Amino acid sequence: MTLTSPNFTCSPAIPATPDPAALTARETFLADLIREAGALARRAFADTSTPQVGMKGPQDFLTETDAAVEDLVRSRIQASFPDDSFLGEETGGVATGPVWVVDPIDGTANFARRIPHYCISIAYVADGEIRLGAIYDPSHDELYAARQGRGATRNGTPIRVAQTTRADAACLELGWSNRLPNATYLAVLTAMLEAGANVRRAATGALGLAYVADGRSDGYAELHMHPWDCLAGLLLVEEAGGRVCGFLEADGLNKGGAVLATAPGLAELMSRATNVTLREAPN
């Protein structure tokens, strides 16, 4: 099998809301496809023969399993809702109207070294909104899910971000790659670590993003993501009652941008330190 990086192109989204019964036929959809999607990704994990690795740039990782799982689930949404387009890491596609946003495996190089710390990300964006997103985790079979203004949930049970306010019993995650200088994230990081804050790495921006939302970390900053990266994520933490950046409003679904989730009580600490506004909070 041949590895390649994939090729997008995004163009200005058509307003198209869905009314609330294609909503929730999407939702359901979304969490049975998940699922299955996942399952692929957990056999391919156990498989003990050696895995087919490819490089897309320096530190940036493909396997089979991501082409293989990218291409379920562009098979399912295809047959099931054949108007919706389509966005996925590793075959592209075009933005345009209601799209399905799609990260096979997050967490590659987690993956292709047998680190059970791995996810996949799906978003459902309509109208300028992220309206649906799921994270599964197959390790541990944790199922993220969030529906724009229901709330969020992991397996079903409702989540909240964490109520932590001080800098110093704060436990943060920072993300990064080569799209921005070094000197950047070191700056970033000295801040939140003068704050007094913790903080960690563990190669997963979605899953980073979901912990936020179930208040296992307090925070996520990641100075430039992919919109396939974060907009699950984005969704969940809003959902969950944390604060997050408006990453839509800055056209990030055509060319990324600067991510961050925070719990409420650590908002200004993480703006500060990143330099990233914050949505207002809501009413």
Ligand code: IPD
The other form holds:
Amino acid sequence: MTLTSPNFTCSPAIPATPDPAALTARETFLADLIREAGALARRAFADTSTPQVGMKGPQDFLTETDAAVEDLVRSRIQASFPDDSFLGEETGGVATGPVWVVDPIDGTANFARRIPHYCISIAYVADGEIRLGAIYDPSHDELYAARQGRGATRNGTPIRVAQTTRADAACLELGWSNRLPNATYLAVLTAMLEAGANVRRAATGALGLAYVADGRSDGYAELHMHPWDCLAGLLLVEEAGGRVCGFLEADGLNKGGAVLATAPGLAELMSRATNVTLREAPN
Ligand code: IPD
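For comparison with the form predicted on its own, please write out the form predicted together with the named molecule.
To see the whole picture, the full complex is given below, headed by that same chain.
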């Protein structure tokens, strides 16, 4: 199996819990930044001239907007927090110490086909933990935001995961890519369907995770994701009362890895269907 990723390297996290004031400065900055980036993406989406769509690999698309949004986000972060490092889907980076992890357009395949279901996803990781996460859906003007230990919100309103416990009432989302064999995903899909759940795929893993945090879906699973696709969403789900896998603990920042996020009432089913272990529920 070959995992494709941009050229980036990670050094061990610097052990320093971020000072709350410094984190608050980044939290405020992040909310403004992701809306600015979203406005850029929305303008590009509305431009009806033929979009320039390239291919990074089979079923792996790249638009001019991915590059433009990442340039904007990278330059704003460098100007405001020059000592922080940066890791982006399109340009890579070197994660030394605190790092911003950025997906400029998640759901590029939707964006390229003019389907208004895509987002920008930005996480801030320090001392080996996801401290901040934000996901912005420009089409619906929905900003999801979370800060570690302080809950998750949509446009400022607190959100919680669903209370679903019955598999035959559950609506799950499964994502996949050609980074793993089809048979692996088909086995997970079969297990979910046989349990009685509905399963969908909306082609943006980051928004899929935000929807779990918001109670719109009961769980999201994908057996390999890159860190820019999932870190912000994993924090959102945990802060909204859900259960998540230990992505960073399994060296996900370097290698990517399996992603599982679920409403607590479906944790056992989701873990069994995917064979992915969940972190202990916080007290
Ligand atoms: C992709 C989307 C997709 C997921 C893939 C990701 P991109 O990200 O999140 O839903 O299944 O694993 O690579 O390419 O749209 O940024």
